[in-house]
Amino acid sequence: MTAFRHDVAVVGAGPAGMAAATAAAELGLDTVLFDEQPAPGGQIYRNVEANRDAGSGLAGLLGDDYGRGRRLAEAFRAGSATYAPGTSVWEIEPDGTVGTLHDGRAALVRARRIVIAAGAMERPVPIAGWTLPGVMTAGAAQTLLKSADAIPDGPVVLAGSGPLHYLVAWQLVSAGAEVCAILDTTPRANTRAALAQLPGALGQLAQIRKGRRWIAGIRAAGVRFVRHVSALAAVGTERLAAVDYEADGRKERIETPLLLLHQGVVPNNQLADSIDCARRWDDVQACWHTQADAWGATSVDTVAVAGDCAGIGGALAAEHRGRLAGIDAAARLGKIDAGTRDRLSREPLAALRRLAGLRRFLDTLYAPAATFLSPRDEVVVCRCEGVTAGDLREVAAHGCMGPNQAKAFTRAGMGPCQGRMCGLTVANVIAGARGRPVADIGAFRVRPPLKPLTVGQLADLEGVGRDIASLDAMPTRPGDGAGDGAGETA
């Protein structure tokens, strides 16, 4: 058995994965962070490190919460943990190995705790015609817009709800993008239901204020505002040529070159969910979450979550939750006593309990429609096998139990994507045509890798000790020559 290389592995270096990283090496812990992207920040925080000037250009269109995330990344790039960019992970196990990958070299490596801090991902929603060249999600433009500076050319439409669909049309409108539309798909009952969560959320009035500037940004631009669309469709042959949709019973079309499309975002947890650590099913935000107490330790001793991939709760809540994971790591590995874990533990714990009232209120407000959850028998569900929601309708009339049954009916699932897209799609079809509920339906079984490997990079494996030998090699140190670099040119 590989010996222990690290007190602590994160995976991921999102606002979690930072916090985490940064809270375990200040108590002591020899900590490892390991993420795929080239520098530090996430999704949300994406090329943070390159766009330093926060008064003008890109860094002051993203705004003052981008700026937080620059402050993070200086405290991570300051600290003493083990930086490791550029690194895929394929596999965890429960005694602490990680699988990782860099530059096409698999290597394994141990740690005494995990900590995966993998994040969100946008829910996968299909429409018709959503496979089509011109189809893709509002986060996917927010990327292109955060790494590259780049909008799209010719005018766009943005279908669909919750928090990063309004910010991502802000954004756009405010870089100079032609946003035609807006189309909302918030259910109406939606509201009346928010409203009863609205006096929790009353303690984040900025946040909330934020909100309205967005949306009344987007409106002053001149982009049009659909409300309650129940029903989209996107129409072309070779390519997106324009958008179907339907609301309080009118039927109409816009044509547009790009169809950006956004339902919400859902815990990235394959990780977890490749170990078996026990996860719940929520109703609210319809997804899956892993089970974690409140400093983020599951069911599987090694391993704690943090942030988004153990539940969404944003950037600031992610932030908190990295903190407490990171805190908890150094108490449970003898580095501080339960008593130090607790007292340093109150101000991160104090800022989930003051946060989690807008998150109530904003998941009840932009709960996606069910309509948009269970597609029609024609739409594609599985891009990677071409598998339509009918297909998977059948299956289910001839006693296909779940999604798992499906992978050996219609290969659903099994595609390079190994399930990242449709597995939740899969479960509500399924679901809705047994009439059970999605919880008791299940959900794809996750096997390693996780990632795409080659044979070759998998037989390296057998020269386990030469291959973490190379990971010294690597830009590691925040600060060290080419790890600080990475931040430059991302």
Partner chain sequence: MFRKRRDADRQRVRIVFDGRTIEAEAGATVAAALLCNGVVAFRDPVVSGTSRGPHCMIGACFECLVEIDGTPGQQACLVPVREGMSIGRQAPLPAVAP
Contents of the next structure:
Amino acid sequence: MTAFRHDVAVVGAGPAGMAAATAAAELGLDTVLFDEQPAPGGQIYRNVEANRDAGSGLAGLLGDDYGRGRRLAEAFRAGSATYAPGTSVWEIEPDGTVGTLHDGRAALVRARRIVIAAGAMERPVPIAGWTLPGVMTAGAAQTLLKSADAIPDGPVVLAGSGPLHYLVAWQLVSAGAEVCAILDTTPRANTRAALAQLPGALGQLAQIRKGRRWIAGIRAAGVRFVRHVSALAAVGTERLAAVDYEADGRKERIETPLLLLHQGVVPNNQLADSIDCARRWDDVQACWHTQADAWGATSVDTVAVAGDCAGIGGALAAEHRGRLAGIDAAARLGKIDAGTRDRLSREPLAALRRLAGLRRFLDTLYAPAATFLSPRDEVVVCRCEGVTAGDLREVAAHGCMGPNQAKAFTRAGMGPCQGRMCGLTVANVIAGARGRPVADIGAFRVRPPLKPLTVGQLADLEGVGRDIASLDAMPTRPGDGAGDGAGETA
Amino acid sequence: MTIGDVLIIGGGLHGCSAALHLARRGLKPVILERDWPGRHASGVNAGGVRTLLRDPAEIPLALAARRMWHAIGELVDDDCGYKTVGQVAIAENDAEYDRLKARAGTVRQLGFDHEELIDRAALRSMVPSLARHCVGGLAVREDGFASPYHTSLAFRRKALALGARLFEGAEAERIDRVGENWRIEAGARTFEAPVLVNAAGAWAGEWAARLGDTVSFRHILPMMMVSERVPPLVEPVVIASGRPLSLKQMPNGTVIMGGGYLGFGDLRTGRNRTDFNGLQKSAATVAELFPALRGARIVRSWAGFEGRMADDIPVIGPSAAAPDAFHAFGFSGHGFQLAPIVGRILADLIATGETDLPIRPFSANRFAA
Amino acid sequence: MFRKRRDADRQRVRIVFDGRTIEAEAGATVAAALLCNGVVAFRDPVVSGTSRGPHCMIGACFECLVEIDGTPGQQACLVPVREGMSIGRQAPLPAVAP
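Could the form predicted together with the partner chain be given as well, to go with the form predicted alone?
Entire complex below, previous chain first.
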């Protein structure tokens, strides 16, 4: 078995990962942080160290919240945690093994505790034509702004709902992009439902006002802002040519080479799912949450989750959740006692309580319309394998019970993205077709490698430490002491 | 209470095949499945349809099964994704080639002629992408592969169409002999029938023990991995003869690699994991034997629960200890191909008390000291 | 499709896409570099339908796969450009030579 090389391995360098690694290292743990990006920040604070130059105007555009990420990155860099950028994590195991890929070389390393801080991804928005080149996500445009200081070079339409939708719209308008229209798909009914959650969010009024300010800014710039949009479709043959939609009972078309979609973000919970961490379906966020205690400890006792990957809480909450996971790791590995853990945890726990009310309000207000969860028959759900919602409904009618059987029936979820882009939709569509709650339908079983690894990279895998049984070599005589060793859970 | 003619524990391929053949004979089988059909070995195995390198005892059954595979549509109204692409066991050196040659001689002496010894040139023309060091092989050109999950579904569908009943999520908890009947309790449900079939796969050892049969059984989790779609590279199923490997390319271009190392699993929960310490060895073998596959990306790995006997051949036939109980389990990693014929054998035994195939080597009491 | 908001004084590198030499800012990802040079469709479809181009830009969707210096299946949104890098549009079934 591979020897322990670290006390804690943190996966992801967003706010949760940086805070977890910083806290763990500060409390005396040998900590390593693996991250796919070349620099710390995650998606929310992407390229935060480079975008400090106020003169470019980019820092202003990205706002004060972005500045908070700079301080996190500074603290992380100043600490003693080992930083491994440009490193994909393609598997983890309950015994603390982490499979990494850096510069084309794969390795297994082992830590006593794993903190998954894999963040969020935008909820895939399955609409007709969304596989056309020129249809991207709002987050993709923001990534280009943050990492390359680039904006759309021509007309652009944004369609969707949620804080990031308005923020990116405001940023693109402010940066001088030619924004033809903002199509707002927030269902009418959401506003009334959200009002009931407003009292809980009043403590965070500044955050709510920020959103109103972005929308006001967009309108002040004279950009078309269309509310209660439905029947959204991307149109084109070789690439996107136009966007179709309905509003106020009228069918409309806007010609554009670029459409940015957004329907909120969902947890990147593949790593936790891959080792069967217990999870539950969250009806309000319409996604799975990894079950965890206040410190992020999961049902797998060597593994914690921190930040949005366990359930969407936002960047501020992620930072506190990361810090708690780092503190808890120190307590579990004997660097601090329980009393110290509780004392250090008081402040982040209180901060999280303050943020919870705002989250419920935002989740309710920007809950996606039903059509984005379970689209019409002709819409492609699995982009990799070209499987439509109609294909899934057809196999459900023929006895397909859930996402895992749907894989075998249709190949949905079996392409290179490994179900990241279709998992939630497949579950929703089958749940609808069978008249059952999504919670009962389940989700794709996630199978490593979580990032494709070539045969050659796996053949040259470093850090292989355990000699394992083969079908040919395994002794099978009864009572030979081999017992059921190979058959038991590791 | 649900009453039938035969209670079948296990809705995998073997349970459904038995149900299909029983229903064809006009009997009313009832299948109890703890998860869903094809959840474990039946649905996630490598799909090899192989008569090549069978244990001599299995050869008559495998050849009979092969005739059924070649007309699988007539049996289940579905092609099961079956393709006759051939299977070849390769020798990487002279010593391995000599062993294959001796094997070919043994098989011929037994009166079979399905295995064909091929030299370096013939191997090259059969598998041009194979590494140059391979010296020859043993091939069966009439072998092939099928799609395991589709096959499981097709057998299930046909069995149900013929009148079999299937209860999913029905984990048998208690079994009793009540008068002339077997009674099984699964959750709130009770099932009764005069005849019992144990086709419980990795869980079959427990059932054999409950029926009083002493068998040398364990569960194993063979691992597999699959690549992204790549251009056509390998036509037949290729197995290594000197080290663990089985490799095939599906019609959609993906390459399935397995046949070797074992993962971990928990019989109680049904959960399992792959082990990259073993998959690394498989990948190293693939990279050496198929240099062109070094750059192919692996997108998924998995393992499936399977039953394995100490002598690597299954238990097929009546229980040695209990009346009116029959077994079909312990296929030891190569039961997929046998499923069509083993279901027929069970149906023959149950309906007539005899079968025309030699099943003595698979008796349940062969492990008794 | 995209353009630099302003010309930064960062170092520039030259890369080749399908035989065409283009300039990119050092540190940019391959996907950003291509999008800023008018390339929208990165690869042919695997199953059916139209070409595909970058969608999520964070490594989740695997739509931006390209061949880089002879190695197919690279996520253009994750790989930074390097001077002299040769990038090719990916065929439906990428060759698998090592």
